[in-house]
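Have a look below at one chain only, the form predicted alone, in structure tokens format.
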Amino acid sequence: MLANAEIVRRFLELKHQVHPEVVSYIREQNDPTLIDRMAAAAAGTLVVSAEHIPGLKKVRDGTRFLVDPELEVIMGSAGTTGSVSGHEDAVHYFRNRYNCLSSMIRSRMTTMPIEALLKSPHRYRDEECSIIGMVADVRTTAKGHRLVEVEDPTGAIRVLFNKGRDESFAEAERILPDEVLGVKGKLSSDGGLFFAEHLFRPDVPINNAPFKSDRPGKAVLISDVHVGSDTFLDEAWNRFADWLQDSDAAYLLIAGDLVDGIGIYPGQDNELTIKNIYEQYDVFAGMLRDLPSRIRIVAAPGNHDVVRMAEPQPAIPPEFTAKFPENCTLVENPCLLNLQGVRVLMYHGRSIDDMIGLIPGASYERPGEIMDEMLKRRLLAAPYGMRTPIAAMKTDRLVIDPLPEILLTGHVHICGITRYRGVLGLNAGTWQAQTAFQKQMNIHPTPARAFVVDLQTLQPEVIDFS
């Protein structure tokens, strides 16, 4: 197989660099005529993209039935998550799990049961074979080397990935737990081992082309309003309010905590200019009914909403939006939407936390690349009983499928962008000043600031109302 450095020098050869995806591209196919075919269907160009990729058509993930209404929820609709029966679900639900990715990851490799290796090892041995699997459990090894165990419905094996192979490593040491993985490699002489050659995840395809409206439409996506805190900035609202007075959107997307909640947090009542759960939501009610009537409203919740913590999460109760204006839609956590034909992705992004922790170099300061893994992995949340909870139904609800052409989140406060394969990932900060906990863990949010998303372009703007 190609290394990465092989691949690159080609291409400087021919006098051309080239973008990681077409070296990662390049890497997959195991074909090494695709560098001179490539660098001649770029003559004339510096960089080589994956638009040169020969035979490579852009293709929309789907089909868009463009009919009323312009506003649709595909998925998270009010009343439709349930609850978690027993035991018995959490099988099904990491069933179902697998067999979404996996099927993904099946598309670009030929792989073969665990089982097949387990039984039959001196077959195998000193082939090169392919494997998927979930993690099971992922450590580093006294040498640093990554031990990753794998299982797939008929077996689990340990894969080692070399701390020598700077192609597969740098990757593996962004391996979660639980999440699903394709890997090339050989079998040990025993059997008892797999060593990785070249890892796979389900992302989203090289040749992934976004659907734009083919009518005029505007989308303002915000998150984080924490109505209640005493460092919510009201008069900042009151400017984004008036601004939508006079704007031409159509839509409103607030992906979560709608209020600061009560009990969240120890000390939280020292906080509060509204310590009342029921007058939270009332007071936040009066502010979207001061906006137009003609602007689409969905808002979902968040880990500060009155409702479960575990993901999904359900709508926020009757009880307490009695007083929401009839324009908002109110939706689960997360939810997929389909505005004018635009699938927008909205997901309130509480898993950020432990994606931070897990991966190297991650930071709070750069949402954007929390959002690249996510779509990686073509999970929002991987990780299970770490500090997001998730109720693990029959199905999971927290793979992406179908693909968005938006990805919203929150939760951080930190406004961050990103267009990986055609998905704009947007993380829409807070209407929340910068409060003790932040200033403790040196967390510095970006307030009051609001993106707008032309539907028939899907260019973003980030407008300051600070």
Second form
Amino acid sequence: MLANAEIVRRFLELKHQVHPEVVSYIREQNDPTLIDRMAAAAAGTLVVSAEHIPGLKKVRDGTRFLVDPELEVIMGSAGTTGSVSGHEDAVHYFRNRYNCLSSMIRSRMTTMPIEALLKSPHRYRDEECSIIGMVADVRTTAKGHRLVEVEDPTGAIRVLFNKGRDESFAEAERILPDEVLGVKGKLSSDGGLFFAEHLFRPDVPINNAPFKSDRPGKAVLISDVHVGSDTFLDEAWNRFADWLQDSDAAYLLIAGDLVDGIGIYPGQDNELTIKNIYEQYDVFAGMLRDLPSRIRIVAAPGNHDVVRMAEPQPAIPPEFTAKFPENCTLVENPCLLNLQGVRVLMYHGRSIDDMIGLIPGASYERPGEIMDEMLKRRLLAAPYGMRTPIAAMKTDRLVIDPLPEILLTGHVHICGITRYRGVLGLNAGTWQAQTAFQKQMNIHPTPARAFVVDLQTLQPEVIDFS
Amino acid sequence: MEVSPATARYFEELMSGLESAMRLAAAARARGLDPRTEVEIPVASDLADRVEALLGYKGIAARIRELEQEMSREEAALRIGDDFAARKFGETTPEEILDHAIRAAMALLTEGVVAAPTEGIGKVSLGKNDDGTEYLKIYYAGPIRSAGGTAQALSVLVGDYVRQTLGINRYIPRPEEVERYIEEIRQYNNIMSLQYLPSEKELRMIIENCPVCIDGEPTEQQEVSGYRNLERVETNTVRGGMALVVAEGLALKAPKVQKNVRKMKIQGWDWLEDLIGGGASAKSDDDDASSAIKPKDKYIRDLIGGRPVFSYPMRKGGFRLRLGRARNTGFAAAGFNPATLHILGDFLAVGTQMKVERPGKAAGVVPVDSIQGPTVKLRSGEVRRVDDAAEARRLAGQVDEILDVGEMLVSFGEFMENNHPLMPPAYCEEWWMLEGGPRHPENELEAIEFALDGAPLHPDYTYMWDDIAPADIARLAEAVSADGTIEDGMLMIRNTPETKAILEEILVPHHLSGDRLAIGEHLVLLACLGLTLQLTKRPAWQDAPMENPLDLVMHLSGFSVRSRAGTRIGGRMGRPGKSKPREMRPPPHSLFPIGDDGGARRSFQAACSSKPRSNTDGGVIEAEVGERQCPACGAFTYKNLCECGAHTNPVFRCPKCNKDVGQDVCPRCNVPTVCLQKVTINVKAEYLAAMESLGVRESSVALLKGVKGLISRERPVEPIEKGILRALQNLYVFKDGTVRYDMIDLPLTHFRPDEVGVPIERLRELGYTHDTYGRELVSDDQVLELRHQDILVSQDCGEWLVRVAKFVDDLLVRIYGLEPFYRAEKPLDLVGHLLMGLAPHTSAGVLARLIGFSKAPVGYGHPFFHAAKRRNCFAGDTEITVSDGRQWTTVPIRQFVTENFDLSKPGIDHVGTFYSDPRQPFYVRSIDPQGKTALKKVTSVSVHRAPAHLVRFATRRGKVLTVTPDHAMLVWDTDYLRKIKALEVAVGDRVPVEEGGLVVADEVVSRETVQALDDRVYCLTVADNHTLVANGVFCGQCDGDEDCVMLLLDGLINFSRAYLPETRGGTMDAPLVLTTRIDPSEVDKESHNVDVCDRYPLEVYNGCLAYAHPKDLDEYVDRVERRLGTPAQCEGFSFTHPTSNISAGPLESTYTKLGSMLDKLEAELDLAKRIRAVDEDDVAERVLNTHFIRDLQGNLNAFSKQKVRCMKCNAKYRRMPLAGKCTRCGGNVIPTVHEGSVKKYLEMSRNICGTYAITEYTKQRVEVLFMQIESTFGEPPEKQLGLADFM
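Could you present the same protein in the form predicted in complex with its partner chain, rather than the form predicted alone shown above?
Okay, now the whole complex, with that chain kicking things off.
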């Protein structure tokens, strides 16, 4: 197999620089002839990028059939999530996750069930083979290698990522529990261990091209309003509301934490200006009613909202939303929306807490990077059993499928923008000033900012109301 | 140690008793049936010996004694390094010198009783600086926690001191290493919650300047994410020991380190100045003098359902402070009138722990009948004070309201110990006497006479005037003069609600006579109200000062009147006491590995009948045991005694090259050697042979239980015979080969023969010839001064001891072929015999003599005895930590408790432990005493201080309940109910590595620790990777105030270090050394604050009125500290308040008697309604907030993050495996958190919301939780309608 450095060197010899995406594509294809072909295709440009891959066209999904051309909730409309009916659901849940994600990888490689390796290790001893498995456990060995236990429905095997292999090891350090991986490598001589050479994730297809609306339309994206908290930025919100009056935005999406809630953390009552949960929603409803009624509002719950913490979270129940305006649609968390054909995946982002702790170098300051990681794994929340509670039901709604054009999250109170293989990732900040807790944790939020995305160009714009 | 001839004789008796036991044990051991042929508990008479015995450095004891003569212990700990550097004790390499010096210093600093010196330091090594020089690295491990901050910090200093002597350079950290420390310590704080998290600046200062590299063994499950793969830091995993030493040691204890630096003139520590100046060290707490007399509600911040509050902070009607010490108080035990205990619903029993507002955090409850009881209003309207226990029991059902809960006896020494300013006590007779009171007044007239003579009004006739406003006094006087009459010597007043309320407030006893109130003794009342005998107002009313009630009363009456309310102290119930034999889970009779063939019960009977294949005889098992070789005939075996009759020796082989290398590490392969072989044992034959050799019929042992496997280094197998003999006496063995009994311990300095159940003749034989006043002992109600190594055990323990004695006698006769020793038939026969006391988490036993039995289920012992078992506390930071720490979710909770201690405010909790409230009020303190289940699988459980987590069990039958870890549980064991501690049930099942014991295996339950609150609560106050110390779990009574006793000979004969797990922490809770003589100057300093005078002088009372600091009055009070070094240090003690029976009052708390949480809660709230000093709505709200809501929220959260486990092999999975079944054995996988355990308190919480005045906020929280639970589980199916619904 070609090494990264080798590929880059070969391109340089051909007087080209190369996009990392292309390098990984060539490695994945394991076809050295591609280099020459692509260099030829890219003649005249300095950097060889994905568009020069022969036979690879950015696939743009040109038409979308929409029931409602303006706003449609594809997944996660109110009342679609249910309750946990029994512990057998957990089997379905993880199987469902495995099936969805493994099919994304399977299209790119030939794999075998783990059981085959376990049952007849001698057959595959010196042969390169590939498996797809969900991570059951991941740790660093005493010598610094990465040891991952992966399982598929047929069995489980331990996979070793050698720290000497720079290319795959950097990725191996970022392996999260319960994500689905494809691994290419060799079985150890005693069959007890699988030496990984290359790692595949479901990922966004390299040829992904986002759909853009054919009509003008703008969406405003915000999150984490935290009404009721003593750090809610009233004035900034009013400026925002005034600005909306004059804007041409057609949609307002709110990605959770509409109110500060009650009993979310110990001693919260001391930091609330509105201690009544009904009143918090009433005040929020008032704020929404003051916005122009032409704007279609979509509001999802977050971890501060009144619904259960376990994801998928149901929509805010009617007893709290009696005073909400008519133009407001309540959805679940996560949910997939369709705005004039542009798909927006809205997720509050509780799992960012987990991922920051698990991914080396990740930081609250840069939520965009975390969104890249979500897209690579095609999972909104990979690790189960950590800080993100998950209601394990028959299907896994946290799998990112189908691919959206825009991924909207919140939760960390810090704005972030990323674009990963055509998908625009936005973390929408907050309307709450730095809290005592954040101060203690040395987190500096970026409050009172709204994203405006032009649905025709998918270009985001940040407007600061602070 | 200077002692009187009498004490010297006492010591001689103890020693001769010990010697004869030792001789016998040595003779028994010499038979070679045990892993070693000699007794394995070395005897130490003083600290120096203990250190030597603990660490095994020959000759160090003598040197320590020399140094101790000249300097303080802390200095000696440093100075001893010189001797190591000079290689006086046989060290060779610099590493060894450093290692031994640091361990020795630490042992010295921790009184040689905790495991920190052996377990807390992983290793010591040398690293290379970037300039090529060498530096010192100390690897701290989890158990370092048990050393306390000062010892931790000083160990670094010791390392530095010796390093300098050896000429090793200082540690020069690289910038990324500094950052790593900062990241890692913060992360550790998130997992475990440090007592003090230094700021980034402080951490930087410490790491950049500390000349020693503080390294550590990985203790947590988490890895750092930022500064990974550093060259000189071997692990990416969080190192708990390191974080503790840096944060709680160096940062928090910087002043202490600096003091020693200055004294020893050590170079390179000048930066401490900046650190201290920068405010790095302990921040001042809110316990300073100015706020000390304000109400403190800390003790009720975390209320647990079922444990009532008796008095709100400084509220009228609460406990009134009485200053003094009875023979059973002091040393963190407070006295209450037995009537108080009964009137308060019997919740407080002898030995129950109470959380109090001040002066400490907690107090053990003991009866003292010479102080005042409660004042109650009966249903008949009568108000009376109840001072008599029998009367209290009689009246208990008629009480309408508890107006005043009575007095609480607290000694001066408690104030001293807690560094709490004195405060005005309730006015009492002993004080009155000092102020000119001639004698107890016969009647009211005489009291008035004395008052007119100049003494203040006698306390018995002083009402709670300062509780009411002057206007109320005027109103009462008005009412009395308006329509009062005197009939038959009774003052009769019209019964208006207002008048009655005032009378009730000032606690004037009265009753209803028709529609009028009748007051018997009314002369003083009239005088104080400024009324004449004709009930007319005196002229004094005309210029009456209306500012202060006491001034007004003094003006009106002309008497000097003192406050009888004094200072009120708030209190609530803490943990109930307990007393029961120690049992592991499942409890084995024998340390014989029976493997899976023994079935869930590990029974020999099952193993004998198991047939792996048909057509075989059966009873043959495979076991992993230690490999031993006979030195005489060379045969290999697993038994301690070869068939040829010689004692065998363990064989250590290299696991790689399989060579018997006889060393700890194979020199060729450089891997640790093991003592292990797989053998096939014909258990059936062995068992029958053992039965036969003992002459026991097979039918007489219904069930003999072994252990699943062995996990000690040597894996020695105990002879089956021992197990059979234990089974005959129904005794269970502990992991170290001994049998133990756990008891809560209370202090006692004097006793009466009639309360210990021992005839005076026997006591005279034991040296109690004279009573404490020097009179000949002739009657059984005389008060005798307790010798300080004599103890009283509970009656149940007495019965148990008889069984142990029979077992030991059987052992001696039938196995070792020696003469029986005890020949005891009844508990009384054992009086005068020697026992060994052991506190949890310590490694030193204390020799004790049994002197009698207490009716209450507690162990009474001299404060010195308790203090000697106690590990030392430097500046109060004494926490004990045990955990099984594989990962934080499976950590025993006792540890959480310790973790939550607020080190900056150490409180003596209860006899035996230091206790303190968690500093952050949001720490989870929820517990879950679950009621009986329908299947009667689990009965009610005792509760203790709420942990940050709950433990969740799933029994085999799928029942799930959540309990705190120290709950006693009954588990259905096929044909009987077995009692086990939940704690034991709890810990990681079938993970032998973990469970420092043999206890690991489980069949009945799985355990899951569930976080009880938001992530934000650093509930993860958990495992300090004492993991392996999980053993601690088994040994320790939760929180450490229950100590255990064992029969001396049992310990000497049966204990072997070889049984102890080799995992870290394995040696905790084991009697590694026996202290034979308690030297008061060497025991915990807390006992030095026990005051031993028979009265306090007036200066003390005056000081109290002025809120003086106890230190300023030191000279007026005779305390142990002032007697140290003289023969009087352990005898001639006295007490200020007599008590007639140390076992009076309830013997078992209502809390433990009541089954379900619902009953407990009902009883608690019912009591709250009746006590004037308690606000029942607030109690209900607090219980909701700090217990139920946290439980609901925590469990709901845990449900969505839960693990699963295999029903068959008990393997645990972080999530459901994709295969849908166990990937190891193919068994069924089931969840660990069930719907039922989530919903458990839901109905109860909603009912409370409906019944009590709960704030809207809390009500909404419950409703929101209810909605969330419904949304998770779906709406419950309609209840099936019964026939009755249609009628």
